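As structure tokens, one chain now follows by itself in the form predicted on its own.
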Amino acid sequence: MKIAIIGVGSVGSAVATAVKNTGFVHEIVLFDRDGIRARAAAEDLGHAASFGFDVKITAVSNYRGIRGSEIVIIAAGANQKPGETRTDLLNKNVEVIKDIVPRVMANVDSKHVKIIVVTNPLDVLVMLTQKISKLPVGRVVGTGTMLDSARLRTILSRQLSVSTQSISANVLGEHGDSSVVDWASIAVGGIKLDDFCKQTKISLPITTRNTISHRVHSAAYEIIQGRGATWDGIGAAVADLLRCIINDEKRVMTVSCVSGAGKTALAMSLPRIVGREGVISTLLPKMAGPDAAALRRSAKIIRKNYDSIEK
């Protein structure tokens, strides 16, 4: 399979590395307007590939070079700086998407291509990408709260002294400050969280849960403050999503895609079954009252931000 990655900054480069390491693609095309940067990234990654999977890695600065790509990953755009929110990037990255998507669509097979959106603010840009590309909604997929959910599982793992692999826990809604931890659906080894805590005599009161939610929300800001940007986590999330699509795994993932039509159309993260054709179906969890209300508020924020770019 041939894939293209649009934008080879810190995030795009991390995505390329993680995707290469899956062994599921035979060719990766790196596109960047800065041809020198793209060629340098392709050379470096090509050298790394000699120690692992045999992957052809090329660099292009013309969209014709992405022809034949079955999946296009959009990682271009401004990244969060210390003190910025994802929403602060809105106007900058709307223009980036408006420039990129028509050029991508002119050079791919619209009957089969899937687009994975990584650029923030993610949910709004998923909606914009789907509108411009005119692709079926299930074939424009944002990484959504995959990384947020991974952060939640990591924090719970440390709190509960159990492997992250044994924890099922989702963050839903906006990939942003209004995201919501779905406490009602959390399970450890198939056992509901409250029952697990009773059996293991672990205390997890509401104050601790609120602290955990806050830590999930603040994780990206802390990493950006100390490192300048986040890239390893999102690179791994994209590789996992790509693996699920290529292998037609039909796994449930908290990705973002458009649901509804017209003024009710909205992209946000919900549990969704993902396979070869992208998002196959959406699941609606039964949430506790306050969390359900918070999810509705999150949806309103996404819709308001989207409406602001449509004026």
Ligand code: NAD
Given for the second form:
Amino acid sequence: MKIAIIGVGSVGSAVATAVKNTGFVHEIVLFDRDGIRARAAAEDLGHAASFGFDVKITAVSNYRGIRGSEIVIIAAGANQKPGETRTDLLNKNVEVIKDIVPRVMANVDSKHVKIIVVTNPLDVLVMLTQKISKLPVGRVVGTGTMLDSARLRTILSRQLSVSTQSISANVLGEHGDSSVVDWASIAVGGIKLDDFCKQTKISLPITTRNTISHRVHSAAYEIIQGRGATWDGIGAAVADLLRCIINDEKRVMTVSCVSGAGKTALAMSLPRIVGREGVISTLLPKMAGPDAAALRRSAKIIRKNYDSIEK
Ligand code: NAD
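For comparison with the form predicted on its own, provide the form predicted in complex with nicotinamide-adenine-dinucleotide.
Every component of the complex follows; first up is the chain already shown.
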């Protein structure tokens, strides 16, 4: 399979590294408006590939080079600087999406292509990409809160002294400051969180839960403060999503995708079944009172931001 990555900065390079290491694709093409950067990344990644799976990695100087790609990953655009929110990137990255998506669509097979959106603010840009591309909604997938859910599982794993692999825990809503931890659905080895805590005599009062939610929200800010940007986590998340699509795994993932139409259209993260056709179906969680209200608030924020770019 051939895939294309548009935007080869910190995130695009990390995505290429993680995808190359899965062995599920035979060709990765890289496009960046900074051609020197794309060529340098392709060289470096090509050298790295010689130690692992046989993947052809090339930089292309125009969009004709992405022809034949079955999946296109958009990781181009401005990233957060220390202190900036994802929403602060809105106006800059709307222009980036408006530049990229028509060129992508002119060079791919619209009957089959899937687009994975990584650029922030994620949910609004998923809506814009779907609108411009006119692809079926399920074939424009945003990484959404995959990374936030991974952060939540990591924090819980440390708190509960149990492997992240045994924890099922979702962050839903906006990939941003209004995202919501779905506490009611958290389970450890299939056992509801409250019951798990009772059996293991671990105390997880509301104050601790609030601190955990806060740490999920602040994780990106702390990484950006310390490292300048975040890339490893999202690289691994995209590779996992790609694997799920390529192998038609039909796993439930907290990805973003457009639901509804017209004035009620909205992209946000919910548990969704993902397979070869992208998002196949969406599950509606039964959330407890304040979390359900927070999710509605998150949806309103996304829609308001989308409406602001449509004006
Ligand atoms: P970066 O500045 O390192 O790289 C961005 C790249 O995009 C640059 O190489 C730039 O030349 C390129 N670019 C800009 N406009 C372009 C255009 N019109 N066409 C082609 N290339 C273009 O930034 P980064 O750290 O790699 O972040 C990229 C995006 O990913 C940001 O919006 C960031 O917020 C987002 N991000 C998302 C998640 C997530 O969970 N969804 C996580 C981390 C970062």
